[in-house]
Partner chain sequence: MNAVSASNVSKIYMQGDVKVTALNKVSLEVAPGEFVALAGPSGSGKTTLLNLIGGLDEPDGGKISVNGKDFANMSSGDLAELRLSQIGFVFQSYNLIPVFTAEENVEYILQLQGEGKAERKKKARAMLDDVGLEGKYDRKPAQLSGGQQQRVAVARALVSNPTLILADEPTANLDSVTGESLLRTMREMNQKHGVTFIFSTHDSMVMNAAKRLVSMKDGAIVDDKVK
Amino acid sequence: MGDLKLAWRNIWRHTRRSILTMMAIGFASLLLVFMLSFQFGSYEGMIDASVRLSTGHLQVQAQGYHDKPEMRKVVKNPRKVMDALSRTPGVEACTARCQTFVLASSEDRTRGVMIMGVDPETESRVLKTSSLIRQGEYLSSDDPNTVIIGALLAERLKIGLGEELTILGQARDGSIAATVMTVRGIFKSGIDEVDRSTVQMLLTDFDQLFGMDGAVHAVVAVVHKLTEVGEIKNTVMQDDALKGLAVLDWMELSPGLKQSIQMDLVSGIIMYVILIIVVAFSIMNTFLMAVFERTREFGVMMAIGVKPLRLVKIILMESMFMTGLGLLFGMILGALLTQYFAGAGISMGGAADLMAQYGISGRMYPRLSLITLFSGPILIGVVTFFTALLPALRIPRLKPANAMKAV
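Three-dimensional structure of the chain by itself (the form predicted together with its partner chain):
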């Protein structure tokens, strides 16, 4: 108790210095809380955008289809799989898809393209392709034998709305599949790869053309909460309806996305570590001063019978008080700031308009979680503890007689 009182009062001997130190600690932890929350929030935004433009959060496919897509590797009874997914808690929506590579020709050009068969009703609940239409309209089940095509592909094929696209491919049974479709819409996702090589048609048309016999290549699902993907995946895999099928999550479906997030996270962490080191050095000075300038006092205290280790403890209590207060303020302010922007969002400036065109929200929403709230401050706490320990450990090496000669 006396030691606590002593440590507490010692902090306020140099009010300004102590407050500056606490502010440095507080500001660093505020920054970490906010930046980590922002980073995690932006990942969620990225994942969400990417997932809703292409892969979905989860896909059910035939075993081996993902590694080596082949026409004959199919989900035979998509209805059953979709029912199973729909009754799984946390799943927002699902849709069935077919896809294969074909040759697509306009009047005077030919290209290899990926053609997808989608069900406009369910598809639009899962993915945002319908919002990407730049010319014409999205697919409609009332208007069979039409396609929508990527904008870059349309340019290359020199084809426009209402014009005819000839498709030549191989059906599920290996026979030749060929037909002529009318261009109903042109879409632009902003992902060149997609815009250059994708054509979408009605699932029913695809079924007929390629003799799918009701089978599909993937059932695509989106979930309400990104964090629940793993759990939902496990639940779904237990379902009898999915026996013998593979369930893939977004990380498996787009490993590149996961990688770029990991890389971004690593570079973020490096930055945070640098920030923490800078803060540690700046407060090291305070802690060093607090020990050096009181050498004489420590000598007196040892002379009256305070054991060296007890002095170390008192010094550590002082620095932990300061760190604790700083962290507390930083976390409270950081949490408030984060929560504010979590509601209001942060506009991404010029990039926002661009992103909005492609159906991605132009605002970033930081997300406060236990991880983003505590990991930075805990790290700072640990680092400052050792920063304070270093000068404090000089005390036991002091001889009281020498300490008292110090001014």
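Could the form predicted on its own be shown next, to go alongside the form predicted together with its partner chain?
Just the single chain follows, nothing else.
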């Protein structure tokens, strides 16, 4: 207890220096809490926006379909699967979907495209395609034999609203599937790969054209919370309705998205490490000065019988007091700042209007969690402890007689 009091009093012998050191630690802690929360929050927004444009959070498919898509690999009873997903807690909505590659021809040009059969009523609750229509209208069950196509594909085929699109492909039984559809709408997702190669038609039209007999290639689901995807996946996999089927989450469906997030996280970690190194040098400077200034004091204390290791312990206590106060200050302010922007959001400025056109929120929302709140400050605490230990280890090498002569 006496050493604790002594260490606490020593901090305030140089009040200004101690306060500046604690402010540096607190500011670094605040930045780490807020930036980590912002980074993880932006990942959630990015993932949610991406999967709602294409894959969904979860998909139920036939075994092997994802690795090698074939017309014959189907979910034979999609309604049973959709009922199982709908009654699973955490699932927001689900829809059935068919897809295959075909040749699509306008009057002048032909392109290979991915054609998808969708139910417009359930599809609009799961994905955002209906909000991406730039010309015309989205699919309607009351208007069969119509399609919507990507904007880049429309340019390449030189086709517009109301014009005919010829489709040629292979049915589920291996026979030729051919038909002529009318372009009802043109959409723009902002993802070039999608906009230049995707055509959507009614699921009922797809079923008739390709002889699906009510089967589909995937049942797509979105969930309320991204953090619950893994738990929901494990739950639905145990349902008897999905026996013999594969359940894939967004990381398996969009590995490129996962990799881009990992790369961004690595670059963020490098920046945080640089910040912590700067703080570490600040701490080292403070305690180097403290040791050199108090060399005579240490010599006197050792001369009267105080053991060098006890002095090292006192120095480290001083370090932990300053670090703890700085971290507490930074964590509280960082949490308050994060919580404020978690509700208000951070505007993306001029990019907000562009993002809104593609159904993406023009504001980013940080997400505070135990990981973002404690990981940065804990790392700072560990680094500052070892940084303070380096000058403190100089004390045992001091000789009392020489130390007492220091000025």
